[in-house]
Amino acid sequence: MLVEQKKIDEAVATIIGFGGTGILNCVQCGACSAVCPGVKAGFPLLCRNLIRSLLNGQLEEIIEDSSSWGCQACNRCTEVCPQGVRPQEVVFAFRRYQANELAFSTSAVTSQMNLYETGHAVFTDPKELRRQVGLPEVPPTSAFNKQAQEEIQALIDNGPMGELGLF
């Protein structure tokens, strides 16, 4: 279902405001999708497909799609884009748009909670592996630094994510 042009313009303006400033430069060449590991893994709404869906007004169809959370921020799309779109930034801006619409993917909630609690969206305890390879068991990251965790929590609590009331 297509939505009216005013709603499309508002969504695009919001995504631009969230950092997806190059969205209107996309010419749908597909270079980004050709190198995207997420696209190759089967996430349908990454890179050019996400941009096309947004610009065509398919907001209702894509708002709850979890594909945007499959982006691993490898930045390959940005490296190959001939138009300077910076597709990764558009994807991340769309995530913010989804969050503001409270259309969080259930797969994203766990990573957001991990980020809030440890400072890492994806976290596993590395102690045993580090010990096996001769490294100190406790790595120098926020996951093992209470002050760093509190700083990250303060940033989240006082930013747009904190306004959502998820934490």
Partner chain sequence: MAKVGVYVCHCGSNIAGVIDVSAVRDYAETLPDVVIARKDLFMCSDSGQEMVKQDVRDGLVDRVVVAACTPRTHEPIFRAAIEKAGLNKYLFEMANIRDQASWVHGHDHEGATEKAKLVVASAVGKARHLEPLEDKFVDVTDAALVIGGGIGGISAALELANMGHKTFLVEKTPSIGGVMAQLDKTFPTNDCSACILTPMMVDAYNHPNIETLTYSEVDDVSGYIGNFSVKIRRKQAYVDWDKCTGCGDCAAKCPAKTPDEFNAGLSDRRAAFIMFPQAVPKKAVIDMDACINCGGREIGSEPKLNKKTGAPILAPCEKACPADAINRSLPLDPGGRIKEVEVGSIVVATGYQVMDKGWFKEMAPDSPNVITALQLERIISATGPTEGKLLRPSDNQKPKTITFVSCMGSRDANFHTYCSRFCCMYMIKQARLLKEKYPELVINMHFIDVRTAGKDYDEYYTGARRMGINFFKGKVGGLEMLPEDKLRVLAYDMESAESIEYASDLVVLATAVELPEDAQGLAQKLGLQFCGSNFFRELHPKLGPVETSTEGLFLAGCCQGPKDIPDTVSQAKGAAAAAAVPLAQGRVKIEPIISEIIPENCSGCGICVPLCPYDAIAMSEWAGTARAAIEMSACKGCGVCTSACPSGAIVLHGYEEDQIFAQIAALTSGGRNHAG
The other form holds:
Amino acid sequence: MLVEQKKIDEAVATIIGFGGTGILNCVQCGACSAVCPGVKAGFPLLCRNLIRSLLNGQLEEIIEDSSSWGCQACNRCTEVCPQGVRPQEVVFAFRRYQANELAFSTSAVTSQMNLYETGHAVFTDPKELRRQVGLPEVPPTSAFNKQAQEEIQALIDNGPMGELGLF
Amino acid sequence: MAAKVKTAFLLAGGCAGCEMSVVDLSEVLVDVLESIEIVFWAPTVADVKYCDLEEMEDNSIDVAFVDGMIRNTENEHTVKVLRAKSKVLVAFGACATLGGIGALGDLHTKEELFKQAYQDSFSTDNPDGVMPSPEYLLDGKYELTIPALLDNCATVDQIVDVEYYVGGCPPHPKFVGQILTSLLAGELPPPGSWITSGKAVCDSCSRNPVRNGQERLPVGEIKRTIDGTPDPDTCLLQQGYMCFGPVTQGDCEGSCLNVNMPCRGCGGPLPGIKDFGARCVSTIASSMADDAAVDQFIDKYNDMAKMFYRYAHTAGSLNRKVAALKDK
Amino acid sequence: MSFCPNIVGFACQWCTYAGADLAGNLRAKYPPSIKLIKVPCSGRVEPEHVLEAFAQGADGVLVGGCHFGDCHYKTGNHKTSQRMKIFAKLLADSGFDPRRFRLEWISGAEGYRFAEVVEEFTKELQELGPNPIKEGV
Amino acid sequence: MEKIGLYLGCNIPLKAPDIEQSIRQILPPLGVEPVDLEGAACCPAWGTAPSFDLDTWCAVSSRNITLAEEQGLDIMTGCNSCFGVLSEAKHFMEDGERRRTVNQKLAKINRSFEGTSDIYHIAHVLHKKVGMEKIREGLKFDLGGLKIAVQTGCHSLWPSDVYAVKEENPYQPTILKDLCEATGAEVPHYSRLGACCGMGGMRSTDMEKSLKLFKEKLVSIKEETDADMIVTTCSSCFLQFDMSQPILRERGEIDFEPLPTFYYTQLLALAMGCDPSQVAALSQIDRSAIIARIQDEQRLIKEVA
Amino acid sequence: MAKVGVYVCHCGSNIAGVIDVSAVRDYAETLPDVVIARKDLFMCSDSGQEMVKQDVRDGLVDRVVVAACTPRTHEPIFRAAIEKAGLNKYLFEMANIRDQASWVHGHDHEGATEKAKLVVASAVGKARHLEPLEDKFVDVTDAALVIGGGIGGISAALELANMGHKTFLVEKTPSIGGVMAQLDKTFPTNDCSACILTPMMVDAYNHPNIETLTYSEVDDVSGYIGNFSVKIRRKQAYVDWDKCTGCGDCAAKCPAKTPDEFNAGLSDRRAAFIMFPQAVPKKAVIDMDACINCGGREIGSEPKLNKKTGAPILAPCEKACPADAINRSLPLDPGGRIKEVEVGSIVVATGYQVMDKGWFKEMAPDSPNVITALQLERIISATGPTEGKLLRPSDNQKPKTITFVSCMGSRDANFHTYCSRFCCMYMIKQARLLKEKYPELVINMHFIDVRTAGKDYDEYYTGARRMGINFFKGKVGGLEMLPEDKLRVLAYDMESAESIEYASDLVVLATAVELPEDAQGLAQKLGLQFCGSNFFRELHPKLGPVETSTEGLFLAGCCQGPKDIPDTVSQAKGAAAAAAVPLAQGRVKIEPIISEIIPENCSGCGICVPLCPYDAIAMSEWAGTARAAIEMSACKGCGVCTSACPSGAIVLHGYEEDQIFAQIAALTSGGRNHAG
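May I ask for the structure of the form predicted in complex with the partner chain now, the form predicted on its own having been displayed?
Okay, now the whole complex, with that chain kicking things off.
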């Protein structure tokens, strides 16, 4: 691995730009990784190891790695971090970098489409089930609410997600 | 017999209380009049006109006393004339030296003052909302003028040079007597000075704990004068009644304290002190026990400017400059 | 166009002045708005000093002392706190914007904080504009 | 009766409406009136807007929060993920700069985030606002003798600095334990109490890794507690426990029958005597036997009966 | 009229790299009363100083302003220079244009230069009003006080005493010895702690120049270098120490139990107790907080009488004491008694405490088998609760696997950002001692990284690796409570980038070193300040490591920052040497930067009297009336009274009213409003 300052600066700036503002606080103690369910399950690039790669300037090299999408967003890392890094924000910042480069699994597209169209990331037609348990068929959510859906679409269109060409 | 000392009194924007103090000299005044000749005492006592003053020769008056602050164009004009006619000019009393109570009007705009005085006050009956105007044509033929209110109040020395200052609202008659006596004896401090004992009210106050060999304790609980009745023998400040005696020239010999009221500073600051209100804050705040007492104080006395600059607003180092901005 | 306000700072030599020196050691950047007058203790600062600075046209005045419990003279900063609390109210009630006056506790170990305080105060004064009495008189 | 905005999320109204029904049935008798947040959308889930753009995340979350703000209500969620996402978004919105930017977005749909609504999990509402005493008073059946393994779930524990209500020690959570014990049941400790169940992004990204984690947790429950059932306050954890136990069983990775799993309000609704066909109707694992044990006549509490 | 000379320093490029030094010099020349303005590459160099001295000697200048770095370091240097040239050294003022200008405004050269001009103008303004002042001298009390009886305090006291100075050694617990007395062995030599410490404790106690006051605390300190008055509260022991022989019979009979502090709470002691077997002095104490007043008899009340025999029914402790040292009928003052001593200098060696495990919620603090390293120290100590056998607290069984966790609360922004410095080493020591004694024990140690900077330290660590102790790089994230009171360790191995999980029987936390809670009160009494890490602040981290900003007050040991025993002893001896200087000199100089009351101007209001933090102001008779007066030697020159005096009667020399007003005038004179 070649260590290039330019690449390191670029990686750090990218992560900070996407919300991983604490990355430079990291002293690589590993406490985050010790409690991370993703690390335990075997995702190679989460928490301490992801931050290490980024601090080495390996941003482009790891862009296809799917570990970040295995992050449970549980924030155990944030709770134990002794330096206020908020490692989950770094993981998510990296995810955002990947997403904005369209480097994510196609299966993730469905939930974006669902969100855009129905306001619900998880969407199945609930009418039958709801009737069965004695509830009105239509829930009081955006699921069948045109105005609510338009509002969500306006919020998504008016931001980087809208520019990705998914919708 | 030596020539009598030519003396003048001018009331500027004041209440004439200072002149009452002169009159209160009673028999002493009779003795003094042996040695002085009143050449001008307007508009209160003598039947003289401003034009009489204007016609006098420059430097023809030996000593002139001005009481009251400079509040309108008339005050400003006459004090300038008097200055030219006088060898020695004395700013006499709290208003003339520091601004006095009336100067607190500078915390408000002219409009607010007029509205309050001519419209909103309880006893005013002015359904048409008529406001005084400097010029008025009566019946289409009589041109009447009244003095115009200045934008801001001024002390006498902010308008003309002043040789001596005397504090008090009003100056205590006994002290006035001493001043006149020393004037006549020619025992005067260098020009620019206050004629004063130079000591604080505390120095003559019988309640001052340290004069009685006791310790002065920090003030923990703050009281207003309406809170209970102060013990007449104990220091008022020590009891929590905010007394400005430590900060104030005590030529009054503690008149207010003698009737169980705390000092509010009419005597003015002690020699060498630049700003009465600011110094007063420093002293009074230092005498408090802790921040809690300070909070209690701020809570109980809601307007600090009217509290600490009650008599010294115009002389405050920043106030006149701030007042000049208020109508802008 | 923003202007560089002139801030007169009174700094106790044990804490805030030392903190300002530490900011230098750390090369912490802040605007050249503030100029410090060193005093032994913030308790040496009189309300008159602050008034004078404003009367002379200073855009802001900062009084800096030690944190409570940290005063080299045990309780000097408590007295400062008492005085300046009332004084700030006096300024406000006299019609002068009290935001131009700040009392801050900055220790000798807080170099970065000193820089941050100056940075922030400068920004606020830029928003407030120049001391109005400078033009007023 | 205290009103509170009922924020449903996605899973509960669309996939598990019996949980919704249980919430709607238990709250009024306990003195809380749930108010629908008409038009509420996804929180948005971690894998959507939060994975793309912070401001879009905050905008969608803030829109949901404004639905409650407009009615002057606080928000109550039943889903841990929603609780986490909304709480974190609100935390982000404390930054003035971000609040300005996001409010500019919201202005386009005539909304404005003010930050006046607090965000609660339904467990918090039951624990802090209703209280154990009132829960006990509302019971029809005493669950004494039943053993429950609890699963609090991640998103109401960490990071503790963003939550309006928090556990005294997030590593030893007690809120759900207290709630379950209020029904009379026993809630033994197990070592992987705080461990992740493997649901969420992990399950959609790598099913095998998710199951590996889940199995560890499940085994810890089985071996250390031998519980009669699992009770959770996270609708995602509920789905994992309900869907993945049969898979492990089928693969022969576990040698015991899947443990019936309930969302807490379902358990409480059953204990309060609600109709199981409405409040606990939908699950992969057959829960009829345990429901019968819960609503056994011998458990009837006299005063109520 | 003053003749002010202004000397502007380039400080190499430190100043000149940012500030236009020539422009500042040119500007200085235009200021009123400035007769000379010069510049030099390094004003503090010999040649720079010589330039000033020559101008003084030639009579060209009588006030000197140097525009350079901070007066906090360089004012003394220039004052000394002008004094050598024959000018009163207080006719000097510094303009700080480096630390507070060039170093912080590198992004704005023009702004920095303009600021430098104003700062110089301010210094000149003050200089014009400076008056000559004379140093004053006072005699010194030839005695020292050492606060804290740990290894630091003992070392300092012995050093001072051996130099011939009377020394009071004050310790708050019943025995000297401190934390070191609780330790089993010491790294890197594995010396038995008691074996090397106990002789020193005895030496100190028996030293003719040392008066050891244990079970005592400093109640109040007043005065100043050379003349401190100290009130020491000797706590009530409820045992007559003149009679007590330290036999321990009272403790043996006492029925009341309370956690034993010396054993870090792992065992109980009695209410009547001797702190530890090698205590010095070996005296019993009755802890009234724990005493159960046997027979319902409060201390200070007469015993009940036996109805049959009429004999008094004594408490077990009273009855047990063969030396008649315990008499519960005596109305002893619970506050103890105050002893007042006069000393010339003070060494503070109050030591540290370790954080409680309760702070670390992720570390299963409720488990009895999670312990602090100090607790393990007691477990492996022969005088400890298990008499040195490794048994875990939950079941008194020998653990098979033991885990060490470093950096608990140290290097952690949530608690203490600093490194506690000696944890790595003592963890390795404990692991080595255990592994030597129990080779079959599995020992896993988790570090962020291993820090072994010290003589023979790294060898000690590498040796531990060779002994078969397992080292993991990576901070432990948490513990989970397993059945049988075992703990699941959630750790991480940085080398393999994998998480680690295993069950451990005993977990040892190396919790951070911090000041004890009562340090705050002591700091107030002594006028000590705290550093960013919340230890007592030394005068200068490099050049004044044992001094404090209060003259005559010195620091030793962990109260100044975490240190191991060798460093503590070194610093203690350094502090003792520094504390001996004023005692040896016999008199000390008092800077004349102090307040003075002009009695002519005083109105006798007395406002200033309670304001003085040093009680230096009192009312006294002057010209037949009460006026305030300041005791010069007690004044420390804060100026709090000066600012409060309503009569303007108090002058703080060096910070006089006209000087400060001149500075304000200068700073507001030309304030440019440039685009920012």
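For clarity, every value in this text was computed on a predicted model and none was experimentally measured. Under this definition, the rigid core comprises the largest set of C-alpha atoms superposing within 1.5 Å between the forms. Numbering follows the first chain given and starts at 1.
Undergrad: Superposing on the rigid core, do we see a C-alpha displacement of 2 Å or more at residue 13 between these two forms?
TA: False for residue 13: its C-alpha shift is below 2 Å.
Undergrad: Establish whether a shift of 2 Å or more occurs at the C-alpha of residue 131 between these two forms, with the two forms superposed on the rigid core.
TA: Comparing the forms between these two forms, which are aligned on their rigid core, residue 131 does shift its C-alpha by 2 Å or more.
Undergrad: Superpose the two forms on the rigid core and tell me the Cα shift of residue 151 between these two forms in angstrom.
TA: It moves 3.7 Å at the C-alpha.
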